[in-house]
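Quick heads-up: it's one chain on its own, the form predicted on its own, in structure tokens.
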Amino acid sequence: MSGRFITLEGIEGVGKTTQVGAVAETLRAAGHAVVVTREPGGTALGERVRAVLLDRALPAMASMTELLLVFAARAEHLDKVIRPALAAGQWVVCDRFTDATYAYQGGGRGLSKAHIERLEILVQDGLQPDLTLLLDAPVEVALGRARARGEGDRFETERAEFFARIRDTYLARAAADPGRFRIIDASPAPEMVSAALRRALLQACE
């Protein structure tokens, strides 16, 4: 029997991090063998795609290059990590997929949508998650999150605006697709984020 793909969204400071923990225990709590990944990551060559793609040290890149840069990084996750955990019946749950590129390179960076599905369907080859949870707040509140954690990398010093575009097109997503994706209050105390995000896994995976 196959696994399950969940994923979490939002833009910085909506406290995904926190909160992929509060999804792999209540899913453990119902008996399921869960593996916890990322992107852009979640392999070693992945992770160095990370380091680069979040390094302020480095020149500005192209748009298209940091697109490609993110789907290679996919196409090796895909293969070496969620493919085989979904195939031996494990539930896979990551902190950013497919949704994030559409947000950030496209809505963020103004890349053509039509260029991220072209890479999409070569590399993902028609895998989708089974359910999406974005953590949404207002903008202002999750930079002043971020911003508080320090010295942020590459798309943490990006300005308010890039955020908003961002935000933007993730609700845009949840909106076309409600049957995938759950929206959750990420304003809220972390307690009560991790409260509401239980209620909304346990109710999609009945």
Ligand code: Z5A
The other form holds:
Amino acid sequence: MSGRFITLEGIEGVGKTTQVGAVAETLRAAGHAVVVTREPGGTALGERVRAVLLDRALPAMASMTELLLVFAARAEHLDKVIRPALAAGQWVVCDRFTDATYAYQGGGRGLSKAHIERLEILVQDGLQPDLTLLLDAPVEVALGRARARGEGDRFETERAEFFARIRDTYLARAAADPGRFRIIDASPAPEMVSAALRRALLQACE
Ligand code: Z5A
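The form predicted together with the named molecule is what I want next, because the block you gave corresponds to the form predicted on its own; please supply it.
Every component of the complex follows; first up is the chain already shown.
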């Protein structure tokens, strides 16, 4: 039996880390075995790549380097965690996946969509999320939350226009693929966002 692959997406500070546990709980309560993971990361190698990607002390990185690092970590994640879990019938809940690459490296950094598509085909070999929960809030709301936590990583030091392009890319991808995406308003209080996520999950997975 094959499991299902669910991803959470959105600009930084929108509440993915806060909500990922509630998503997993909803699925466990419905009787599914759930693996919670994240990108970049999710494996020993992937977490090291993540540290490099987020390191503010490094000199500016070429956008292409960033893209290749993200997909290198993803190849390892698919091989070691995602594909084995799905093959064992587990449900995988992943905090960010390839939509983040289209949004950040494509929309944010301006890399061509065609480059990302080529790597997606090479690395994923047809595997796509069954459901993507896009947490959406205005940039000033999400960035305000993230920046209230203090000094940010290499991405968090970017300006608001960078995140506006990322949000636009996410919303365009959701509009182009309504069968896979559910857009959740992430502006209200966390309990309200959890309730909306629960409703969307139960509806999509029934
Ligand atoms: N990246 C990439 O470039 N390309 C790729 O392909 C992939 C990723 C996969 C990962 O860093 C970075 O990698 C990411 C994109 C890039 N960079 N950015 N930006 P990360 O995991 O550290 O970044 P993140 O995913 O954006 O995490 P985050 O900043 O922690 O955001 P979040 O997980 O969505 O938010 P949160 O931590 O749950 O909440 C933020 C704060 O708001 C926190 O204090 C909460 O208590 C508070 N919060 C949460 N929800 C609410 C509500 N509803 N109301 C009020 N306050 C709230």
